[in-house]
Amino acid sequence: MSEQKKTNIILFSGDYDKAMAAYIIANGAAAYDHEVTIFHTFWGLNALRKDEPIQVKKNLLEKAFGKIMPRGPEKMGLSNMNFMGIGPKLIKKVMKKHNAMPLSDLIEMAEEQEINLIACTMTMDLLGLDKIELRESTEYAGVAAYLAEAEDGAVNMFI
């Protein structure tokens, strides 16, 4: 019996395109059999993120990056052409078009798939965001953690 291949994706960016890429790779990735796990850190938490406002109590600078970082992954920008806003209406439009699903159903199967989706707790102190304005299916952890999990993987990427 041969043991279970691993994919360990960090998701540093918070553009809805190289989320989506993640996610798709994760997701072919788990079904293939591989043992999954997305490591989200910095900007890449913002596709946790739920979309619903939450009271926490934050600090000043914490309350404007609250504000400023985009509220679930439907709420993020492009990396390219992403013109003040209207890039992803109209990429989205053209998904719709060609029935490619879109990044928050690829997160819900995700987590239908078990993958592991990991928010960095050293980045989320950074940023002030709590654990209870990320989704429920979030795990926490430090990056010793994520190298840990990393070390015997078979595709680690950094997106």
Given for the second form:
Amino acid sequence: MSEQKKTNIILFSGDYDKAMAAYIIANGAAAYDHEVTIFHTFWGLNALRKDEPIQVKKNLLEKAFGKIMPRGPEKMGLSNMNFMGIGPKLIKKVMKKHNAMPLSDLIEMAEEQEINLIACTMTMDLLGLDKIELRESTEYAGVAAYLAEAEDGAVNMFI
Amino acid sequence: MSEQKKTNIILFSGDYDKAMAAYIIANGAAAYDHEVTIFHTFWGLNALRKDEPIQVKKNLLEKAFGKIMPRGPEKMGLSNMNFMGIGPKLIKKVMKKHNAMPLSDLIEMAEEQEINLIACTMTMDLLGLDKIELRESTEYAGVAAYLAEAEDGAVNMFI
Amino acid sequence: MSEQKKTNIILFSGDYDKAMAAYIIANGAAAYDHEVTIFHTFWGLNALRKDEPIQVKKNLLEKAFGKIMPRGPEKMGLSNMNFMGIGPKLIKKVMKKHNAMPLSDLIEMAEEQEINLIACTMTMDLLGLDKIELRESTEYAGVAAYLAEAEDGAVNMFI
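Next block: the form predicted together with a further copy of the same chain, after the form predicted on its own:
Every component of the complex follows; first up is the chain already shown.
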């Protein structure tokens, strides 16, 4: 029996459309029985945020970052044609019509398929994000641990 | 005899400079006898659009998207220093001086080198693009078919 | 003894945060004894610029590009929340607090780890950059030479 193939994705972007692409690829690879990991770093961490506000002790700058950054997938903007927030609404309307899954459903599907959703601890510190602000399924690791995995990946992507 | 190596590129971006990078890498890999595939998804689909307006029955939103999105490679903007559309003109001027190929020529070269130019059918639906609006050489597939290819790639990139 | 693994990164972006991600990955892979190459192309070339102004004979357009583009890593903007240049200052403040290395230190570390820092000669021409404007450690190559390397890489990324 051959070894299980791996797909490793670094999700750096905080754009709705790019995160959608990442999760579509991830879910697709998991369906092909790959072991799939999404390493969320920088703005990509926002995809893992819970959508309700959570009380955490933060300094002024961290508070500001926390307010400005989108709380969870459905608050994220588009990389293109965002039009001050109207773009995402339009896209989601069309997605609904075509029965395409919104990002939040794609993330739930990833959880069901046991895709490893990792948050980069170093950039969590930089953006002042706390573990209790992120989804329960989130795992935590530094970039070194991720790279140890990535070198055996059949597919590696930076999104 | 060893198997032919594969290079697989996902072109997500609709920026002129990023699409140029994708097609330069693709043409280079084809010159090294790789089997090369560019999977165009989301804004990257615009690189495959024909430049003339084409009559297709569309709903209001699809019509609006079709108008706003660039018709073909030479209408695309830059990811950086776009300056409301002046940036691309300046870059193309410099490219001409240095005998660098414009994106439209790079795409034709890709066709001559038999690079697989695939349009993502799911995002075509989302953006309201019809097959007759895209280049004749375009092939059509979903992300699952693409991933089946990608796992054997020597080089995989998300651009 | 097994062969040394390779990590190859194309740094296309001129954003401070994306370049940080590229150099963190590169330094991490080098720590795992990978042979690491960063191929700087388009806006990514700005990471290799020296920070002082350098006298080079340029035409008008090249002069304008040279002025507008950031001189070196610490002048680069963020891909997100840049806020007209305030974002990078805030991020660097937080980075200092968390003892995270600024980009310029990450680049020096890459030099110490003998990571190959390559500048894409074709895009240098397009942006009017001269060799004496870039770091002493920079090597020069075209995309073809890079691709010959990349096809053996364990990890390939476009950032």
